[in-house]
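There is one chain below, alone, in structure tokens, taken in the form predicted on its own.
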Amino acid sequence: MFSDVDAAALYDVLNPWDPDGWDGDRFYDELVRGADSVLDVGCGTGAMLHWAREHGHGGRLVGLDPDVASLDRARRRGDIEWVEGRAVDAPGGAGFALATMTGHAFQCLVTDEELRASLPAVRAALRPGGRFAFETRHPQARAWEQWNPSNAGDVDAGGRALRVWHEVESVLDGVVTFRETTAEPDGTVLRVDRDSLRFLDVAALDGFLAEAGFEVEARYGDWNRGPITATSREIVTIARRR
């Protein structure tokens, strides 16, 4: 078996937080360092906030996530607040300077109803003029076409060899539903997780943001703050609370 606890540990192996080595991590680290209070929505195992505290952030740091096993790993640091919940549960009136959703967590808001409930909740957690930073995969890049068993990856999960691959079940109205399989190197399946992600284009994304009371402050097509082009794979957004 491969438990939720194992899956949370594997996530840290596959997604180490390293602003010194990864442009995306550096992008968010710069924003976090410049904010006196930060709410990380979909914080997972808390790696971004761990790094910030370890590197001198002295303000309020709060991580919010619905996954209990991930939060248990996050709570290895007791000098950060950890809250079980989804974006819609963001603490209203908290006056954060910055809210973030990293690791394409924004795409987990699949339905219009989820977006229309979650975005106002994030806004309400910010102070006037507070910023919300997040990224989504640009639908024009069709990232899901690479999610297939032929691109299986072999990983070392703390001395345990594993193989991980993805298979797309459906692509419908911008929502991609897929399975992630974790297996032994010989292919013996240990765990299958099913998930759905929404791919919004810029116009649709901005419509939801405006409706929730945000204005787009900056928009990038890559982690080096380049513009969105016909080949951009990301839509990186910094929105400000009106």
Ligand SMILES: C[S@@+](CC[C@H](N)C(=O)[O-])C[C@H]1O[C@@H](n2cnc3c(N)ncnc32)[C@H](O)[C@@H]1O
Contents of the next structure:
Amino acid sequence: MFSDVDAAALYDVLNPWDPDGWDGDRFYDELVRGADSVLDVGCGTGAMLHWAREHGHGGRLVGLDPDVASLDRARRRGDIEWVEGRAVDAPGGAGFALATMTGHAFQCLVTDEELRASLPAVRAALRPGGRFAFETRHPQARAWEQWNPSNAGDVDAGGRALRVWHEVESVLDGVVTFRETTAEPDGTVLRVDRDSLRFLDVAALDGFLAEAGFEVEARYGDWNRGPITATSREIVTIARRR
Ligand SMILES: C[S@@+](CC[C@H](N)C(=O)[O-])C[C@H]1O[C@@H](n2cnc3c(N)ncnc32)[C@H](O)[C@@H]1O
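I've shown you the form predicted on its own. Could you give me the structure of the form predicted in complex with the named molecule?
Okay, now the whole complex, with that chain kicking things off.
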């Protein structure tokens, strides 16, 4: 009733890439423009790299994602390399100047095992001194408490009216498991996706980074490069390959 192709298109409606209007997108856009080669891990529909190419980035741009429908949308631009795979499949020895995980894609690395396999793979895709930029929601802000049906949103997906809401199933050891429901405006359910996201605190995150051979070059609590405070909702990290 609502295919993977439809879901990928809806993602772009809900999450348009707009460095001119959104601080988080501008943060990454500046890093991408300053790097001669970029690997976007968990690139989804590829909007960040599309924007970069469209706005004059002339270097190597590679998007990596396990979701076939999202990659198919990404492939609408043929002047960027698109690779099907997870972070653990990042191309070793490729010498990228920058790797990114935007849109909280980092939180898709749920288990310790996946973090321990993925971070060294991303590191190996970078040149010595290369940077890995990503953000993860700060657990102190308990973002998942907003993920409930009372916050359902009405969406116009290219002329089709939809209603989208979230419901949390469990919060266990820093892993939040939830369902996303896409429905007709009257509530008729079209599709339910179930997902889990990891919420790491700063100390645990830095432990995984150090173990994988990264040092933290910069750490912010918001998209304007402010420090982490007791009310920060994000942990924004620029890590450097040692
Ligand atoms: C919320 S989307 C973010 C997409 C895009 N980066 C953005 O900023 O809009 C998370 C993406 O991470 C991808 N993903 C899930 N598990 C992954 C993994 N282990 N390694 C890399 N990407 C993964 C998903 O397929 C999805 O496209």
